[in-house]
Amino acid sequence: MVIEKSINRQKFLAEKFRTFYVSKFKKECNLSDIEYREFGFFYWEPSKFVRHLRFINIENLAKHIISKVPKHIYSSAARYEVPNAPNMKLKSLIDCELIFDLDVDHIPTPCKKDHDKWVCKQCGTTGTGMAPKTCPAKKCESHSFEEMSWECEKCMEIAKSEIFSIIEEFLSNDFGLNPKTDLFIVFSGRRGYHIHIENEIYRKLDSNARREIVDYIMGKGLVPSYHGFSLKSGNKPNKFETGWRGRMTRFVIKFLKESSPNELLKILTRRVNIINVKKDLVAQLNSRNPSWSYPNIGEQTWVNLINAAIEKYGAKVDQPVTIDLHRLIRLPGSLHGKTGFLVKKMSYNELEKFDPFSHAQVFEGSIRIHVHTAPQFRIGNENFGPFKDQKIELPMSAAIYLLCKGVANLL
């Protein structure tokens, strides 16, 4: 009976998707140079991904996504001579777009603990939040998770405010990129969003340089003392310089405005008043011409609060999707096969105004459902459950959200 629901779920959502696809993707897609790009899909069933295909234009790829209707649909970000060669070596790589991805996924947010849940898939135990390297139960050493996910407001826009960190604070200001015409991002239809640079220098750029540049935001590797800070340093750093020695500054003050005395604790010496320490320090540093000093503590103690404070608020992209020349990103016009919500591309001046839960929804109608468990969430204007095992009417685009969730079947 289980297995009879979820091949029913499978086609309902698989005709859902094939519905979109006949009426709305040539105009969602927008994906440049398709004749030259790599696709890959993953389908309902058999569950099986396919990857080195190729077309020759959007009639031709919307031909077998209408026909196949994968589950996940995706594109690469380089240009190929051979773009359906069986391997990376036969395709012959012309240049790739740069692709910096941020998923809230890996961003430890607050309100993880309220909607999302994981279990130790060897002994059973249960938590909320983001799951932990290793099982807390005694006697498991697991690093295998069950996790269930869910998109929240909060998530989302803590997202979207980490992509505009990294748009006007790493490739404006320090890369000299136009937020308008150098780049777009695309919604990747769950909990994140992509930077796209297609600015044709960037597409030249080999992996070596690209890991340079993500780590370069990431705050990978810094050494406070290349960037002039040191206790001996007649021109220490201040919160009004440019680069990465005012970045770390504003991000020591932000750290110690936001942090609670148990974490400063664990980096300040126990000698000091955190209270006083915390009034002092944000005083100090946001003067033109800090001293950086402060009774009890010394150089080291400062090093470790400028890298906590990097580690916390320097950017969170997922390095391997920038580095790796090859890969495949999900294609803009496609819908996510987890929630049933459309991948969608904007320019930098829409991406203020996007809202996921409206914006990237493509479903119409209502129809009825049995539920569950899910946590409360919104589409549209309207919020709905928690729910626990109930049968109830939803909008369409709530409906499949929860189908795909794989929470809730067809009645």
Given for the second form:
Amino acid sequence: MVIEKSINRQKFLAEKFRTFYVSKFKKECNLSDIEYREFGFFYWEPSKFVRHLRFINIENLAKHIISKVPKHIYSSAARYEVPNAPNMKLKSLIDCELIFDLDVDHIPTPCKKDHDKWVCKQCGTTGTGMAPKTCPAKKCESHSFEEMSWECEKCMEIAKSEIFSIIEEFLSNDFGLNPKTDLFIVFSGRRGYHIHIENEIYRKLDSNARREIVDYIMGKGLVPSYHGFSLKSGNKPNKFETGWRGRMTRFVIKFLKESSPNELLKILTRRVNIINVKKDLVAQLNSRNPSWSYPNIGEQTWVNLINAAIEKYGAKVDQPVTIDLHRLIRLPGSLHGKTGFLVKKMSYNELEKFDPFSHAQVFEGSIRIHVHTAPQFRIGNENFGPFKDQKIELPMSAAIYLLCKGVANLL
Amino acid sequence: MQSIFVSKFPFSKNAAEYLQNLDIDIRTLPTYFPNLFKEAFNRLLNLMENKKLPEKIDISLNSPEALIYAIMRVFVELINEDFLRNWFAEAYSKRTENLLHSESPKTLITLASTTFDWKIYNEIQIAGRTYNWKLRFDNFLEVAPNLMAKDWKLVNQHLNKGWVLLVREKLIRLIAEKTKLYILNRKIPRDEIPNLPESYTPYLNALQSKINSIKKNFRSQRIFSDEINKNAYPPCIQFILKKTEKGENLAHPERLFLTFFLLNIGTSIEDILNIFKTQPDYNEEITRYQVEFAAGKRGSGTKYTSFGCPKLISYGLCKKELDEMNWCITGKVFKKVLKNPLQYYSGKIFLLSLKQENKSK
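Next up, the form predicted in complex with the partner chain in place of the form predicted on its own?
Every chain and every other molecule in the complex is listed next, the one we just looked at coming first.
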């Protein structure tokens, strides 16, 4: 009975996805150089992943998608001479867009404890918020969890502001890219965004160079002394400077302002009055020539403070996505099989006003479904739920969202 | 007539143009330039002995440096042996680095922009700090990741609007490293080398026999006598060992990692020293001291464990894509989280021993 319901649900979703692909895919896709890209598909039934496929144009690609209606669709960020060759060497890489993948899953947003849950696959221990690295149950030590997460407006706003920060702080200020002409953004269809840089210089970068760039924006491997910080330095960094010199100082100021006394006490010595120190250090670091010195705070403590601030405010992107030249990434214009949301391509100018809960919704009409459980969520201008074992008529996009998430069934 | 620049930097584009204008047929080199031909041959022999070029450079108007370099290149191509090619490139890179310390900014700019197509500026000032130079970040990244040191990471540079701000010493190091890569990447296609006259043969034979004796010596001293050990190395170690076989210069973290790993699996100090003998800058005394230090036989007596996987990833030394066992990709060895290449090694030793036991049964 359960299997039957699941098959019905899949068939229904595939049919709805097909309707979308027939009418709107070609308009939404907007992918350059299709004939040089590798494509990969994850099918509903049988549930399998197939890659190393090539299509010579958008018509052929659309034809395949409409006939097979995959659950997830991916294309390569790279261009190849032979995209359908079975291994990377034979594909013969031409070049590859530089991509940053930012997913809320990697950001510890405060609201996660309200909408995300995890279950340890080994011992069954449950919890809310982000899954821990190791199961907290005694003697379990498992690293494997089943996670149930929800797309939340607050989380998506945080993701968007992170994307703005990466583009403006790093790509524009430090790398000199023009956000309006050198890059575009893609909403992933679920909990994040991708930044694609198409600029020729970036496309040619090898994996090592990409690792350096992603480490740069994450602040990974930063050594404060190489940016002028040491108690003896005659040229200490200040917040008005460009690059990591200024950013490092601004991050420390922000960290001091936003951290609780307990958090700060973990780094600063207990011999100082934390309230006074916080105030004094912020005032000092806000000046043009901060001395980076304070009674009872030694060089190593400063370094720990800088590192904690970078850890907290450095970009939280998925590093392997940027480094891997052969990575497949969600195809703009496709639908995300776990939400039914559109994977939406947009320019930098469009990002500000983009609302995934409105602008990535593509289905019309309504349907009555059985919702097992769901927290409150918004689609368009309307809020729905929370639901607990309810039969209800919902707008099609909201119903498909719940069906894709596996928390509802057709009636 | 050639410029001093061409004599000093005979691998440069300016030198290539100069040679092109001379319009010399390489088949006639032994006849028309027998001395230069012998000098090029001797330099290569010398490179194989002590990995150094002569210190004195002829910068006279009729300097033969560019021609000698060109003949050496032809020999290197014909011999087609990775470690000779690496030693050759490394030697000219070192020489370039030494020379540049006393060269004018104009020379640095000419070499970097004309030969490497780098975008580079001198005498700039940003936010009150005076840097001598600025270089485009993509040019910086062509080279800096190879240096594998924290002070060469992009995150530890002052980057502004796509320019990396540099002091002169760092720029010279980058140009030297780029010189090496440039020479290594400029292979002469075999079909562009014409059939050479017999006068080449004795020289080529002599070089080849010298190479064979080096290789034989090198191989006999390798630690790979035990087949199980050889096959049990994780891909990151195999990758570095292959580099040593080709005579490629290892970056500092690669040397440390290789030494720590091999010491931890019980390799003797002598065997480790033999591996480093192919390094272009090999110095037995210094290397012995360093390896003995790592083994805890000098200094404070601390014995070092191998680098862990996260550290290898951060240095770009993780080669999980080359792992045929799939352990590095899944991050697990027999259900245990893979944190250190030593785990990989013990897991593989265990598997290979089982296989061998089964075979002998």
